[in-house]
Amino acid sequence: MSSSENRDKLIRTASRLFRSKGYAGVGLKEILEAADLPKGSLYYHFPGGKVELADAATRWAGDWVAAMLGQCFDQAASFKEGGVRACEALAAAAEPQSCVPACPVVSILQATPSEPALRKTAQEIYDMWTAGLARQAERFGVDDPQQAALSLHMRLQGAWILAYAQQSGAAFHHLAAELRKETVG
């Protein structure tokens, strides 16, 4: 396996484990065992240790969510339809798994009192998601695109927290049904 493949494997494994157990619930030994890689591999790619790996894993997953949201809205005929498609895509991604994973950003936020760099990462990713939704709202001519984007982001995040707590995609389906009923955008 190449060096970049090892790095990618560490990132994907850490993301999965952080999202299922939280930042504090996962140790480096567990990540290395799950990735089937030696300790030296971790520090070669992430000399900053767990915080640096968590940052990379969260940014990787955050980019995946941003791309998925973009694709949902690019295929939609309205901002509302884009929101519905996003709910359906998040539910589809969650439901076939044995454990519905937490939002990648939420999974690191508990560490932020002792790791302020991760709070900055969380803020940057949330800002990226909201900015992407605002661009879509503007593209669809929604009044106050920033407000519409922030509102949808908060609703999606709330649904994700409930989906994680309930270990079910039902909250995403509920939000999709609510969005379909709305008359705006």
The other form holds:
Number of protein chains: 2
Amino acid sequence: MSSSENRDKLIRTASRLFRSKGYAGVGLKEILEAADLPKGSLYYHFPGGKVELADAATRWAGDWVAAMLGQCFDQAASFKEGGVRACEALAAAAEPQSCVPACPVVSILQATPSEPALRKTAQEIYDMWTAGLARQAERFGVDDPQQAALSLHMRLQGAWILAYAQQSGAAFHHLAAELRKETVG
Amino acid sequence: MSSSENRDKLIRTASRLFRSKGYAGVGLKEILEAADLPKGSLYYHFPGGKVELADAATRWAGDWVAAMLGQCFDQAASFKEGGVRACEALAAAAEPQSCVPACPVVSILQATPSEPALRKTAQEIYDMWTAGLARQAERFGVDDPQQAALSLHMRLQGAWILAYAQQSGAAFHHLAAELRKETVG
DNA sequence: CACACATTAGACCATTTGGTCTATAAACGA
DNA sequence: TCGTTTATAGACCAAATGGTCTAATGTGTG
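Give me the form predicted in complex with another copy of the chain now, not the form predicted on its own.
Now the full complex is given, and it begins with the chain already shown.
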């Protein structure tokens, strides 16, 4: 029976729940009920238990975000436009949901003091995103690509927190409008 | 015996722990042990239990941040300088700690799906901060004070998340440097 | 001293937590 | 068909969870 099918279902379900209520706010019971799978499946696919599942779920969502950012910038004619497109994509991803999900990394961040393994994961995903943005900035000939990438990442994170708090994509649209108004580098 | 003394100790202890590990990541046992107080004290001062304590702790920390922002801008000669000072103040507050604490609002945000009372608190604190920043922007004659306030708040939130993730004040310093370089409004 | 009130102290409870373990069932090659 | 592997199924466990409740202990006032 397709090994990876239920494994993926666990990852997707866990990612959704963790991003809604945070690592510590979700119990295995809730994940298993939502995925309609028994505990045995979880510990077969993830012998490391909750931490390993959260790690996999966060990396999966992190890769998805990275791919989305890549698409936004590939379709753009400038770094600035890429940023605008990223805002709109994140807003679009947030809006149809019944719950606007938090940044996947944020959802495990508060668990890192107790679970050191997750700290490394969080840092790696952030580094991946920033590196991707820096590559795009370089491609568009931005003056200081590293600085531009960090700056955009920071603003996206801020917008994401506010969007999550307000359960609305408005913050992303606001940031998009702001980026549009800025002088073209 | 000074009623408010132990009540304050609970608030301070809870705020520190919640900001380090998040609302759901901290148990009452841990808070009570850290504050060296019995459970009876907690439920005497906060009949609403964990939620009421978290609410009080978050509002207390939220007021502290608001006051700090006020001071930064009162000492500044421009809105831009106020932003720079705020970054540096947040960095300074983060650096001596053994654990760089998260934004107090973020620490309860992930609990809001299960605890609706905390959602209102979170929104009120954010509104208070933004309103304070908007007042300052207006005072300095910034073009669109509301937009300037939202924009700065967003960037501070982003920096705060990255500072928490990296357990370092570097993100705040980075944002300060970035603000300094921007054209004076 | 006596009285009322404010506060502390922690035993106790039902529920939930993450995790382990054994038994079963399906899949598949020999 | 047999045997092995892969995966599901869920009973079970110790520990921790938030919360309630009753005693006891101040503490100040008449």
